[in-house]
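One chain comes next, on its own, written as structure tokens: the form predicted on its own.
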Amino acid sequence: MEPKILPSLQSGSSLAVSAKKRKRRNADQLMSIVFILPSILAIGVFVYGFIAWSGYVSLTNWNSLVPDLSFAGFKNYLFLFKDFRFQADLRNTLFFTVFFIIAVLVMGLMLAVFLDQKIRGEGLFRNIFFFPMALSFVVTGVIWQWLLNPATGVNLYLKKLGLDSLWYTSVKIIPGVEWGKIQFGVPVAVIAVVIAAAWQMTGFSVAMYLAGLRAIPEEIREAARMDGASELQIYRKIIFPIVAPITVSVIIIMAHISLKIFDLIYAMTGPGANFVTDVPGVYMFETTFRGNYYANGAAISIIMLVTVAVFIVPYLISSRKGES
């Protein structure tokens, strides 16, 4: 007969394993937080700290070398939303953004679609689209730059064919409305830089929409196709539903990137004659850093932080829910 064990030794040997389970898994969740330590403590002080520490000079008079943190209130922020720049600055990124977000929208649903259909030669055409994505954007400025020089790029072709080569340095607003101290329309030249930025970001949106058609199955399209439908209806009351959160990420990750675009204007434009490229980030730079009024600065930085944060805010709150 085999010896039976005893119910107290057996709880008795369970307890010691849980307890060194607990021992571990304590451990680990030490180690853990060790390791991470260090990065919340960087972000905190370099991101979250300075972000704090704008806001507070925000509202303080520190406008020339000397500092100054006496409290100012709104002071600067009023001063910018009258002034004649800023104003300038806050039409030319309402219109970026709308038209630069189209553009990378239509042309990488398109190219997605071209390439979805498993046309040969798809390798090449995939590194051609994904390429200007390796540049950054100060590269990207200065070779635009150079393609849309009225005296030596692609404009003398449109001069040859007698129309205007000067769009890209134009200061012509429409429809050119007065609202405030600007004229409220599309600037010409804010044109110029759409191009360029929807050139090298494309690819981007080639490439999102592209897995999300890849990861339809297949069955779904014939299915379709033996209830009748065209090609066209697949694409409009299939496919496109499907991928529309594709659509949502896209948009909120350009709208994050027009808003705070700085690197491609300066190199590409720079604020343009009145101020007709001109942005905030442009703005904020050449206040701060070339006229030291460090609250302005700082004020044009925070409205900045704040329109970026009402795209991006929620559109986490709104994933942290589908995905609980």
The other form holds:
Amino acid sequence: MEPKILPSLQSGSSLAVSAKKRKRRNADQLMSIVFILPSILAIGVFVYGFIAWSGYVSLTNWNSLVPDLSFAGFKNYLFLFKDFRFQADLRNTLFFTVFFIIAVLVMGLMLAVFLDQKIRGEGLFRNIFFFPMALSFVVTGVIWQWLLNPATGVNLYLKKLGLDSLWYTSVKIIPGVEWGKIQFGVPVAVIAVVIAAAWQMTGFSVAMYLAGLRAIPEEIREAARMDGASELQIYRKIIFPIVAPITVSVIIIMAHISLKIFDLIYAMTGPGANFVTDVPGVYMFETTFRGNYYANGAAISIIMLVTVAVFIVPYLISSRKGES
Amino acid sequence: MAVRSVYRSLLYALLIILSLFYLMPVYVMLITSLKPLDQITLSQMWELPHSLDFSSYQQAFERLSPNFMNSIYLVVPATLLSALLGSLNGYVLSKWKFKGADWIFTAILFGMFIPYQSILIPLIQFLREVGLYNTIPGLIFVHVVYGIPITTLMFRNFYASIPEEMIESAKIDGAGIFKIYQHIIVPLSITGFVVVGIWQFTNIWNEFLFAVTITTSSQQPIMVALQNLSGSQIVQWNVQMAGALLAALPTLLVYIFLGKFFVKGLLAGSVKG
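Having looked at the form predicted on its own, could you now put up the form predicted together with the partner chain?
Up next: the whole complex, starting with the chain shown before.
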């Protein structure tokens, strides 16, 4: 127990303390900036600085083992947009992204709604749909390469049913309209990769939707039921509109994953015959680190960055605004 | 009532069929890895092995164990360091907000969405310059730096739920920035450290692009070695499947025992949290 201090003394000392505390607080605020400064500098250099450096490399003539940083203008970009392989990459990325997102959204919402029906053994089912997310894309690629291998795998059973499928070895493009240097259309081989990618990532959208569904108070559903709404109407009129913003988040997260995908495709199929499963991530890796075309590789990486930024920057800004 | 029970059985039937689809790759992986190579024929793909054969595991283990250890040496320090850094950043950005802190946070976050290809050429130049190219410490450094955005995000969201009054009253009692961190924030962030730790462990273990570009042969982590298994002339599917299982085992075990925290991290990573 501290001895009681006379009131006059106490007020005097507390005044002195508060001045000291204010000083202390300023020192702490300064200290907080010291805490975070290394991270800010690291991000400044290793993210923004390096992006700028890559951007510069993409404008140079550095297309051999020896660095040549002479300015080349947009030569590398012009080369890429006229390049058969890069045109194929853009087509493949487009269809891969669209099908992948649709698969993840549809399967995710469906499974989340199923799991939300007070299912017995829900935890077990949830784990079955979630566990592929803990795997590496490389592992997924290796497994599905085996499963969908046309010489073995699922195909033998499909063959018995009269379906002769080549999966990722097919070079078919449907419908295959001439466009630039390539056949434009859906490359059949991409579908095999979409199946593998969706198998791995559906769990993400299930988790997101399930969290959204669980946040809807039971009273709202009860009230709708009292008013004579059918279960279907409850979903259409109440629940789906509430989970719509989740769909936006899932689309953005999945789009950025698919626009920069590399490891799954590299492990599962590689570029494929006629580059039917090639994507910018694989092209960048091979041309830079196997072919020493550094400037071309940098240009591909900058194009990848821009396509990802189109989705991510508005998303980040809107979540910033939503918070404050 | 009859309609309802028909509907319920249909629901369970659908769930079971979909579960089988999700488990099928694991089933095929397991049975393939347990077969000798001559039993891996077209017609026997889905059949159980006639006898259990663990030789493919032995082979996979022989070829992958040095890389498995590389991954351990990489993932443990990288996870600890990036969790610690994320915790400090999250603490400052949630409880010691300075002017412009929110915009700095958003600028940091951008770093977790970029395709890493766009920083890879300068990064490798830099690592060569400082002598960290083709070393495990080099990879640790890379994962700590590029882990800053996600770990900062997770801890910042986590600390946002610690009431401001607690911090204020500690300040009135004369506690400074260190004392508050040490006595209030750290004891309250055990769950945060578990979630972030599991997340970083899984991501760094599974990562491939940095691993394949920054390291060669003897320094390579497990995922690169697994990918290299399929590069050989004759594909030994049984060894590959055993290797895939070996490479996936640590993250699978973490998921099986600590799955709740893994899913928490997953949801926390979607920015809005």
